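The chain below stands alone and is given as C-alpha cells, in the form predicted on its own.
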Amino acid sequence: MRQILLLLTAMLLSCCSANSELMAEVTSDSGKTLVVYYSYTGNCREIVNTLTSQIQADVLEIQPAEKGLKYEANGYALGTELLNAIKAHPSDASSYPAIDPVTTSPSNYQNIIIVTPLWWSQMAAIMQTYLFNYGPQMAGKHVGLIVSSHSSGISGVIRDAERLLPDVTWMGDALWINASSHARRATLVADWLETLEFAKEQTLNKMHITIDGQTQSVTLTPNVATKALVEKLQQSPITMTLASSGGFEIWGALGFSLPTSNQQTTAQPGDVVLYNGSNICLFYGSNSWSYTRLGKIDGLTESELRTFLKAGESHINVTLSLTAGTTAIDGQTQRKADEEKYYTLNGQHADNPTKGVFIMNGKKVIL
C-alpha cells in the first residue's frame, strides 16, 4: 500500500512539474497576454479557466448589451437573424449586436487569445461585435484563436476571423474543442499553447513630436518613465502647450505624473527630459539640472531645433505619439530604421518580402 502512494505521489508531482514547466516556458520570454472570451452556455468560460490555470494572462469576459435574450429559441431564430445582419452588411457597425462597454484595451497587449462559441458555422455574433469594434486596436499584435462548438467544424468561424482582424499575425492554428473533445481541454490546451508563436516582450523605443504639423521622431531612453509614458500614448496622443524658457529649452506640464529616476544631468541640444516627475522638457540649447532623461531628437542641428521647436514663442503647441512605423521595433537591436528596408507589424525586418503588410519607411505597404 505505501508503494502505491509514493507512486501516486510521484505521478502528481511529475504531472505538477510538466505543467509549471509549460507556463514557465509560456510566460517566461513571452510579451504580455490578454484572453477575450464570450460564453452563452458557459463552455468557452470553462475552457479559459483551463487556459488561464496554463499561462499567465489577463482575462476579459465580452457580455451582450442586452441580458436574458434566447438565441437558440425558436430553431435559432434570434442567433441566425443576428448573424444574418451582420453578413447582410459586415462593415456598416449598425449591423453588429451592441456590447457592455470595454475598458481593457488590446492595444497593451503582445498577444491575445480569442475563445468563443460557434453560431450556426459562424463565430457567434457577440463576439464579432467586440472584433469589429476593437480589431483595429489588434493589428500587429499575436493572435490565437479557441472555438467550441457541439459538432460543427470551425471553417467559417475562422473566415469571420480573419476578415475580422485582417492585419494581425496568427500565433498557429486554431483550436477547435467540441462537445465530444471538451472533457480533455487541458490536454488539448497544453498541447496547442506548445505549438503557438507567442510575440515575446519589446521594448517601444519611438516616440514622436508634432509641433505645426511638422513631425520628428524620438529615440527613447530604456526606463521606468519612457515605459509608463509609453503606456500613455498607446491609450492615444498627448497634446500639451508648451513655452520657451531660459534660451534654451520649451517645457511644460504634461498633465500627469510619470516616475522618476532623476540624476544631475547637463541636458543637450535635441535632449527631452522629465522634470519635477509632471514637466518635460524639450531642449534647443544646454542646461545643468537634475532631470530623468526620456529621449533625444532624431537627426536636427541646433538650428533646425530651434526652428522645429518654436524657440522664443510662449504658446507652442505640441503633441507627442506613437506610429505605426515606430511602436513595435526592439529597442535592443533596431535603434533606427533604415528606409529602404521592409519590416514586419512586429518590428521584425523581412528579407525579400513577396506578399502580405509590412511597414516601409515609416508607412504600411501591402506587396
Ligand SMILES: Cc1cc2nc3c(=O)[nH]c(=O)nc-3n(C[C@H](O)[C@H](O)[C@H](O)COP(=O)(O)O)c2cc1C
Second form
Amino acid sequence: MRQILLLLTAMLLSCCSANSELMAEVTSDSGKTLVVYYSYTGNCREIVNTLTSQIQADVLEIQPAEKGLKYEANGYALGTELLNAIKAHPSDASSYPAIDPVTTSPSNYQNIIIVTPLWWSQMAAIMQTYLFNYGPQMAGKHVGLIVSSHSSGISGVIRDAERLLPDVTWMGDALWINASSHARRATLVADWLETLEFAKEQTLNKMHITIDGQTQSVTLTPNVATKALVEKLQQSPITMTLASSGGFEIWGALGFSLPTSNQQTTAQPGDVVLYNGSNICLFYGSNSWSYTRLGKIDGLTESELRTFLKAGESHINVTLSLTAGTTAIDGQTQRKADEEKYYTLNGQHADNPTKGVFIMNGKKVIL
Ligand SMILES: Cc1cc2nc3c(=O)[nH]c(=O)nc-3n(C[C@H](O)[C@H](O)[C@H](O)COP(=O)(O)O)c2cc1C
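Form predicted together with the named molecule structure, per the form predicted on its own context:
Then the entire complex follows, led off by the chain already shown.
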C-alpha cells in the first residue's frame, strides 16, 4: 500500500512539474517586449530610457567587440569604411564588424523594438551586425524601429532594416528622432506607441497633458479616481486653468469631483494628484499632504517639468486627454522626400547647395 502511495505521489509531482514548465513557456512567450539598441554618443540610450519609462520591456545593449574606436575621426573615415564593407558584400558575415556576444535571445519575445543611430544615411554598422546575426531568430515577430540622426532622413535605415529582417511583421511606421526633436522625445515616443497595435494594452493606462502646444504622457495609477477620470476623458478632453503655488506645484479646480482614496503622501516632481476630491495638482517640486494619487508625468527631469508646467505663472491653460497628435514618419513618404535632399558631411541639411562635398541619398556628391 505504501509503495502504491509513493508511486501515485511521484506521478502527481512529475505531472505538476511538466505543467508548470509548460506554463512558464507559454507566459514567457505571450507578448513580452525586447528593446535592442546601440548607441555611440548616448542619444539612442536616452531614447531607450524614455521608451522604457512608457512600456514594460527588457533591454539589450549591443556593443562593438573592438573598444575605444573613433568612428568620427578623420572625417568619419572608419564609420564610412565599415558601412562600405557591408554595402560591398551584404550577404557575407565577414563584412560586418564584430560585436560582443549576446546572451538574450530574441526568440523569447513577441515584440522587438530596435533603436539605432543613422550613419551616413544608413543603419549604424554595429546594429547591422546584430541584425545580420540574430535577424533570423526574429522571423514572424512584431518589430518596431526608432532611428536617431542629427538631421538626415531615415529612408536608408528603413531599407537596411527591411533587407536584414525580411521575415518580420513591422509594427507600423518607423519613428525618426533628430537633433532638433530629441528634447521632445517623450511626446514623440508616446504618440508613436499610440499608433502601434501591440502597445494599445500598455497605453490604456495613459492620459496626456497639453500645455501651450506641448504634450506629455502621464502613467495613471490604477484606482477609483483614475477610472472615473478616464470615463470623463472618453467623452471629451477637459481644459482648466491652473496656477503655481508654494514653489512646488501648479494646481486648480477640475470643474467636477472624483471619488477619493486620500492618503498622507509625499508628492515628488512629476506626480499628478487629486486634492480635496475636485482639484488637480501637478508637481515640479515636493510636498506632503493627504492626496489621492492620479499618476506620474512620464520621462521629464525636474527642470524640464518646471518648463513644461510653466512654474511660477498664475494662469496656465491645461488640457487633459486620452490621445495625443501623431507624428510618426511614414516610410514611403519619408523615402521620397529625403532621397532628394543634400546633407553636409556633418549631417546638416543643405537647402540650396552650390559648391563642395555633400551627401545625397546616402552617397557622396561633389558639386
Ligand atoms: C559615423 C557617423 C556617421 C554619421 N552620419 C550622419 C549622417 O549622415 N546624417 C546625420 O544626420 N547624422 C549622422 N550622424 C550623427 C548620428 O546619427 C546622431 O548623432 C545620432 O543621434 C547618434 O546616436 P547615438 O548618440 O546613440 O550614437 C553620424 C554619426 C556617426 C558617428
